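Only one chain is given next, in structure tokens, and it is the form predicted alone.
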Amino acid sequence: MLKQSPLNDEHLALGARMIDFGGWSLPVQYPTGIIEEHLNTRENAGLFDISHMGELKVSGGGAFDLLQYVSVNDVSLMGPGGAQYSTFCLENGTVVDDVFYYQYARDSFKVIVNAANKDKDLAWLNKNAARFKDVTIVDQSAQRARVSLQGPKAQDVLQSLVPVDLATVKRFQFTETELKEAVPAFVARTGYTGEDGFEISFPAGMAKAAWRSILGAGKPFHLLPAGLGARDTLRLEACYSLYGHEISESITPVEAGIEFIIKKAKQVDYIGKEALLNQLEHGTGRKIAGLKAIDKGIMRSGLEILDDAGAKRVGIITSGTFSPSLKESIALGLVDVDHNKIGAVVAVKVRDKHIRAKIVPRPFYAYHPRQ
């Protein structure tokens, strides 16, 4: 039996095509289609159900120290009301999961984790909490529902539903407020599309009321519900990592090109510190690259990357798609550093032929802040 979001009936009523996504029944697209949902999120706003994501509460006198120990980022840089992207890593520097922290106080945090990794992450935190005093970890995933409202008109949509002035909630900040219909809501200015927007969490029993309120408020702003298909094409244009693709237990943050989360000045010990600092200093044998196809063909995850002569394997595609915004085939891939140069031409093995691709700067589509 697939797990169902509290919004499952809403998706079916809207004619969504549902798929199995990591053991969850979730909408991949609505009748509007992936391309329209993608482009509308870029131009107006899109509403995504992300209730499959794990939501954990970490509290107690040792909460801060625990998260510092398991995090490659520096939690001390966040502060109350702040959000931070980070990874849990193994001692060799590879990634257990990528996560978002939200800090209420030094002894109170919300942690959002990937759906497929939720149980693994919970076990990881509990295992490492044993070295600290006074830490309580509560899995709130089933009691909460989550949506992501993304796009240049996201603030306009949400502002009509909440009393707080959203202009005061900056990127990587959050607030607690209330939606119309008396729905208590956690609202964070974070997202996974390369656009301005908000991730919103509320009690699961109030999910349908919240979903309908947001869609209703969004009608004047051309808000559309959007599925996993558009969520993936949007994040790939923005070059955001997907667990199991750009990051995994065999790929480090340095190799994945997200080394900005590793803080050299962080004085406390954390899991993977020695390995990651060594990679920052000495480099790695492979690194993530952005690729655009020169020849006709779609680059997909798992395809081999060869040198320009098509003779030697030099990497692998981690994610690939046809970009609705750019109207061309784009991909991310792990490429040997000797061949990973901006402007370099490589070959990608697509079925029984090779297509040429050029290594280009990342991201393909840059974040556009509201102000």
The other form holds:
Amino acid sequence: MLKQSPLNDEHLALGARMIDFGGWSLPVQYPTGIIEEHLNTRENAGLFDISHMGELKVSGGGAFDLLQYVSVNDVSLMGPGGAQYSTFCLENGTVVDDVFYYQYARDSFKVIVNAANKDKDLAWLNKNAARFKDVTIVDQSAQRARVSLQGPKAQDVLQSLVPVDLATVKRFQFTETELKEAVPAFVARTGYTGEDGFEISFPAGMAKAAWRSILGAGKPFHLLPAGLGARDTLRLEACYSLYGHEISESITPVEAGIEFIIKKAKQVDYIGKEALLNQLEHGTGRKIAGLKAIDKGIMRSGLEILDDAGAKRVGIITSGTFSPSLKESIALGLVDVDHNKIGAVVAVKVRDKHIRAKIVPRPFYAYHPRQ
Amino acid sequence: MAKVVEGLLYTRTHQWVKMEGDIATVGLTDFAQEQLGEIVYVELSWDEGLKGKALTAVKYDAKGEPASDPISGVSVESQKAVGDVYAPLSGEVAEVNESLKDAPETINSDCYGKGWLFKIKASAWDAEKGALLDAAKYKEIAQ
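What would the structure be for the form predicted in complex with its partner chain, rather than the form predicted alone?
After this comes the whole thing, all chains and molecules, with the earlier chain placed first.
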């Protein structure tokens, strides 16, 4: 039996095509289709159900020290009301999960984690919490529902529903407010699309009312519900890592090209510190690359990347799609550093043929702030 | 509900066949294009050329699943999936829909018309026609 979002009936009523996504039944697309949902999110706004994601509360006098210890990023750089992207890593620097922190106070954090990793993350936090006094970890995932409202019109849509002036909530900040119909809501200016937007969490029992009021408020702004298909193509254009693809327990943040989360000035010890600082200093044998196909064809996850002559294996595709915004076949791949140069040509082995591709700068689509 | 056109013949692998003389036009059914979603690339052996290639009709096992290989070098790719294409009939490829190279989405918009894939000069029509389904039979599996 697949797990269902509190918004499951809403998706069915909208005619969504549901898929099994890591044990969850979720909409991959609505009748509008992936490409239109993608383009509309870039042009207007899209509403995504992300209720499958894990939502944890970490609190107590030891909360800050625990998160510093399991985090690659420096939690001290984030103040109350702030958000931060980070990873939990193993000692060897590979990634347990990528997470978002939201700090209420030094002793109170919300942590949003990947659905498929939630149990692993809870075990990881609990195991490491033993080193610190006074830490409480609560899994709020099932009690709450989460949506992501993304796109240049996202603020206009949401502003009509909340009393707080959203212009005061900057990127990587959050607030607690109330949606219409008295729905208490956590509203963060974060996202996974390359657009301005908000991730919103509210009690699961109020999910339908909240979903409907957001969609209703979005009508004048051409807000459309968008599924996991568009979520994936949007994040891939923006080159945001997807766990299990660009990052995993066999890939480090340095290899994945998200070394900006590693802070050399972070004094305190944390898991993976030695390995990651070492990689920062000496480099890694392979590194993520952006690829654009020269020949026609889709470069899908798992395909081998060969050298220009098609003779030697030099990497592997981690994610690939046909980019709805660029109208080009794009991919991310882990490529051996001696073949990983901007402008270099490689060959991607698709079944019985080779597609030539060029290594290009990342991202394919630069983050687009509110104008 | 996927559209099934009367008068065409169908395969269990969700293709349609329109027989005119000894030439069979082949395409994907509405059900197939719906299942795939938005088609972003069609590979019809563009580099090597599909025309003239000898095809052998798909064979099925007891459950009605394909028991022979799809056509090598031929696939239909959507945002989310790669679809194999089987040969409904044996014969030689007589013509390829070149327009799909730059407009693969035609399969979504007009799968029974402009979105046809290729034509086969059928070499064993009498022996193989019995394996094809009429519209009524196909409707039963296209859901």
